[in-house]
Amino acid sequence: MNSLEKKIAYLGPPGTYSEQAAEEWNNGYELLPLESIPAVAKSVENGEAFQGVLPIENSIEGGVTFTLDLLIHDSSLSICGEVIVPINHYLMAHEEIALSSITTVYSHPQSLGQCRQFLLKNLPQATLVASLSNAKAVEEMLLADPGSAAISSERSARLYGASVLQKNVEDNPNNETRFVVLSHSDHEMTAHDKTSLCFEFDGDSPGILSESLTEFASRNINLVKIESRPNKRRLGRYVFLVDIDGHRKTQEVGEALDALRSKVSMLKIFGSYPKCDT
């Protein structure tokens, strides 16, 4: 694929926050909207796109489980970059209607969670419907009855001709989503990198996790984030996802990863890439 043919895939349709993240990351290439998180990854794997942009973490709702599980179980792609997008949700409908008249609200599950208190206070009568994306929610709303509304971006309202009823309906004004950029390889070293990885243990014993994390602390490597996901094989067994400061090719990070590898049953390095500061 030459440079003129390169495409950047993202979770579409146009109007999503993923599109905004892809536009911020983009360097003049064509954007390719796709219908699901697995479809974005598959487009990179099969060469239809050379990079894919996916949401991985929100400052209110936490990790995006679809993306985390994809990275752990279903993809060999690497993270080569990240983008942080401020999230401002808009409530919209076919036309101007009273909030009390709204019977259904469409939105992505993450967005519904980020607006939970607003919905409970202002739309307790409405049925909440999960959509594949915020932009898809607007499409579904416009095809539904006039008592339907959607929570999405201002750009979606403009693109699809929806009427904005209320701005900034997110519960927390400091609402941000982190997106990762997937490719066939990660990023070369810069002066400001982070590394993402996951690992799990065969068994369980007191201190097994803290002892493993000591491999980072003993080398003065900062632990940026840690969370867990079920390993999907046995109840009570988890995969731990970790972000650390530094590039995997530096001596101290490389030594820490080698030492960690000897203590765990599985270690998967998602990639090293430049940090995006908020």
Given for the second form:
Number of protein chains: 2
Amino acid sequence: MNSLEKKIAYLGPPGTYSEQAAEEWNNGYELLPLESIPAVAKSVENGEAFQGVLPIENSIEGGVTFTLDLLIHDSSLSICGEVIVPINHYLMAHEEIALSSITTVYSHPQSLGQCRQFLLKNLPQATLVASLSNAKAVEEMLLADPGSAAISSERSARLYGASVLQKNVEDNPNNETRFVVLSHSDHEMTAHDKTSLCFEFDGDSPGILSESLTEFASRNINLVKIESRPNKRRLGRYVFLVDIDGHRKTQEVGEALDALRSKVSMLKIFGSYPKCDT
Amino acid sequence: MNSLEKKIAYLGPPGTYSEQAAEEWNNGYELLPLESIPAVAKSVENGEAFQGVLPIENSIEGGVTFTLDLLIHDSSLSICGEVIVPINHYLMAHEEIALSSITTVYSHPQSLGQCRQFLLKNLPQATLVASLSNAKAVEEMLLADPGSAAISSERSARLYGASVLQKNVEDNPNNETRFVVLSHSDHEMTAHDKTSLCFEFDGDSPGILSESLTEFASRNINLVKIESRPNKRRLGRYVFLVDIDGHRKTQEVGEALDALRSKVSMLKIFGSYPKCDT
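And the form predicted in complex with another copy of the chain, for comparison with the form predicted on its own?
The complete assembly is shown below, putting the previous chain first.
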């Protein structure tokens, strides 16, 4: 493995919460900021990076659908770990200005969503403009007129030299994002693991989903998460994404997955990895 | 009921797919375009409108989280109907220009998501700018420089006089959006109904979700849809949104809901209404 392969890719530019997650995860590897979620996955697939860190779920806004759909449809990478980062949004501008004189607010749409009430209450006059990342929002704001503001991390305010107008503008203080680490293989068994997978059924059957979940419940395997995504072929047809406690190499998880496989039309196991406590 | 109460509110401005859904739903009532999803719900709550039409699910992008969260947390309205609208996106500009000379593309973020591959392949140079609606995107594009384009409906191209550059630029031809109609009460029983609800559990239990779904399966009630949303209090805690076949006033659905109520910490029934075939 050469030094190129020892990079860890993340959704850049520097200053994003993804960079923070990658720094928390990494063990001295070089960080590689990339411009999109697919680009991070691709860099791991083609060996440019060793691992890739991607946001998968926020405690307020829910699943990061771009990452979920990539795992389901467009990637054969495994999940080898997870990182949870607390999210604190800062409102920033070129320099100190009154909130009432702000005409435009730049941020990632998910961050705008997380500050919805704050924006409605304090900046009802402002036009909201979506950016591809929170860090990009600060760059764009600094290139726009002085009535512009951005919502981003403290980290990116420091990095780009923006002036913080107000701290913690997120509506809900319980704001955390979970990131997954993608690699060519998942993680060896530890004492405290989870397993992520997705599956799909052919056709309708009143009991098929609850029967499938019973394969976990009857073996006393805790269901940590269930989410559905459209299968993209027909309205009302879904792919189910499930996280369960335990490593796929344990006997009970292995048996449950075998039993599940016999009921579904598609089963994809993203991997087993040590669980972060929430 | 006076004439004011006979309006049907929808997510405006005119030219949106929501307007198309409201037109398909309405029986000669006047349409009332409003600026946001919460504003549509509020107009029904305060009697300004009789009913409100909101997007809830797209066959490619998944749940419209703003509408789902409104139903869970911020509204006591019922769902009295649904409408399914096929989505065909058009690329449009001030006048005929080459795709290669387009510098900026305005659209709603969900529409940009639905045209992701088209944009990557044909307009890699263009900056993507989020608008609050597809119709608003056309307005904004027409106010911007001539290198700007918008992705929106054929309807809004006609309405605003924009020049269509390319039809059907959505990546997936199976693109449909389901809208729900909100009202003060749900719908009387018909021969072909569904019921929408959400519920939440306290604490962890390996079997609680599959046990709950078994209340439907054991009564031969088909589960049309299941989706989870964060409960917004803690990462990893969810509210489950479920659509089942049948009206809540039928014996079997009534019994299943009573049984479910005894297992959950929160149960909210959004209503029963005639089912559109997908």
